[in-house]
Amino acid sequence: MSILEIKQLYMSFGNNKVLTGLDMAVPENSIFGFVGKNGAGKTTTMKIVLGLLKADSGSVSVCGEKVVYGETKTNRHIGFLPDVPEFYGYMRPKEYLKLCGEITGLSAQRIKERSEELLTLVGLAGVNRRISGFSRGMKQRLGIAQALLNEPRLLICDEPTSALDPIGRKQILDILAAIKGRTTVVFSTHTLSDVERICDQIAVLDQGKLVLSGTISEIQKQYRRNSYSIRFSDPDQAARFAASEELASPCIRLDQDGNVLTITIEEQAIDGQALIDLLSRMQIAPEKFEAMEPTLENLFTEVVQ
């Protein structure tokens, strides 16, 4: 089941076409990486999903209900974490969550239970100082607690790890990974290493429409090439292997970097077993022989260029 469905979404600001027929479906209980360059239209899409922007045309549904601009009915299913969450700085974490819970109509007992549960989840249990003294990472973690307070079926995170240091980024990613299976997460970002770490589904937005979508394993399989990395004991050994007649083919690309030789093969000119057999005949024992998977960074660069 798709918890979020976007069909033929078009949006322009003056002459600037931001979305040009966006189609996207987010499976329930997935961590969905919504990837694109800065300015690709990710935030615009999220604002339309939240009913904060009116699209030129197209439709959006959340949990089977149509999103209507200016109305917030579907937002009862959604928790939202902006890239820079804002708080009342004079409040303390429990005070702020109590206010948010009262606004959303939760009972006092439920607010207490959820606040304790969520502050423990985000590593802020026992923190009782004013929010104005929080670091950027602490504010992001409190923002996740606030977004999860009413147990949303869909959590939308817009660039949640931007401008965080490595420790803060890891903390946010660990929290999002921990809620997998309980809440569907749409993780909008341009940081590909974050996507590779926690997402099971991705969609790449470029020039207003999706250019790549699916599970990471499916996409890697689709774009896989016969590519191998071989590390030799020294550069001369690598050069001797690269000069062998069996590798002299226009379908085989060789890239040497010191004692590491990368071999990319097209049209099934040769396979990994044949390379191992060739190494054996030449009596070369490499230090490392690795079949290379396409990285998300390489795939992203390929599809947006």
Ligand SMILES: Nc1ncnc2c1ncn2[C@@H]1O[C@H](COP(=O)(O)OP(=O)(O)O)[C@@H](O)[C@H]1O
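Everything numeric here is computed off the predicted structure, so don't read it as measured data. Positions refer to the first chain, counted from 1. Rigid core here is just the name for the largest C-alpha set that superposes within 1.5 Å across the two forms. Compared with the form predicted together with the ligand:
- After superposition on the rigid core, displacement of the C-alpha of A238 between the two forms amounts to 2 Å or more.
- If you fit the rigid core between the two forms, you'll see the Cα of N38 move by less than 2 angstroms.
- Relative to the superposed core, N16 undergoes a Cα shift smaller than 2 Å between the two forms.
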Given for the second form:
Amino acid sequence: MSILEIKQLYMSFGNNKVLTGLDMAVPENSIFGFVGKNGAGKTTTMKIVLGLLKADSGSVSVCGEKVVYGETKTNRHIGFLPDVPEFYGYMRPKEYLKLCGEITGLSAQRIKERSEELLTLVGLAGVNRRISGFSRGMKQRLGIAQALLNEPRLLICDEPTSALDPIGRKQILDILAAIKGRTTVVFSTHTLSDVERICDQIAVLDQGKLVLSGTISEIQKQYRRNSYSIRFSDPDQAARFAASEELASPCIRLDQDGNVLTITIEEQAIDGQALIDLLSRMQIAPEKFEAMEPTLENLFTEVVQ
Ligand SMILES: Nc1ncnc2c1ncn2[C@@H]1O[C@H](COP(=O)(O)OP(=O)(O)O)[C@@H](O)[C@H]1O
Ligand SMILES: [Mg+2]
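Okay, that is the form predicted alone; can I get the form predicted together with the ligand now?
Starting with the chain above, the whole complex follows.
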């Protein structure tokens, strides 16, 4: 089942058409990476999902309930971490979570239990400093604890890693990976390495629509080109192989870099087995023979032009 479903969403600010028919479905229990360049419309989409912004047209449902602009009913299913979370700087982490819990209507006992559990999860269990002295990463982590307080079925984080150094990034990603299975996680990012690390589903937003979506392996399969990398014992051997008659075709591209030859094949001009047969006929035993997977980074640049 989709925990979040967006259908044909349109949104413009004046002449700026930000969303132009966005369709997106987030499967329950996934970690869903919502990828797009700065200004692609990620924050706008999230605000519409939270009922904070009115779309021009289209529909959004959360846990099967329709989101209505200006109403907060569907937000009881959602925990949200905004891109720049604001806190009362004079408060300490426990006090802050207590305040949030009271606002949500949790019992004192429940607040105590949840706070301890969540502060441990986000690595702030022993921290009793005022929030004003927190690093950005610590603030993001406290923000995740706050967003999870009410045990939401869906956690939405707006660029939780963007302002952080590599260690801070890893901490956030580890936390999101740790809650997988308990809460569906949607997080936006403009960094593909974040997505590759923890997401099982990704969607790439560009020019107001999804240009790529699915599981990482599905996407790689869909865009797979036949490409092989062969490492020879020396550059001459590589050149000799590259010069063979069987490889002289407009559908076969050969790129030689020293003793490594990359062969990109279009329209099944030749396959891996035929390359191996050819090597064997030429009595060449390569040092390495590899069928190449397209990286997400390459796909992204190819798709988002
Ligand atoms: N309140 C607003 N008024 C006018 N334009 C806005 C407003 N919010 C966002 N935009 C514009 O909408 C586009 C998408 O912004 P945003 O959703 O914040 O992108 P992202 O979060 O992907 O970086 C940008 O061009 C931005 O300038
Ligand atoms: Mg944004």
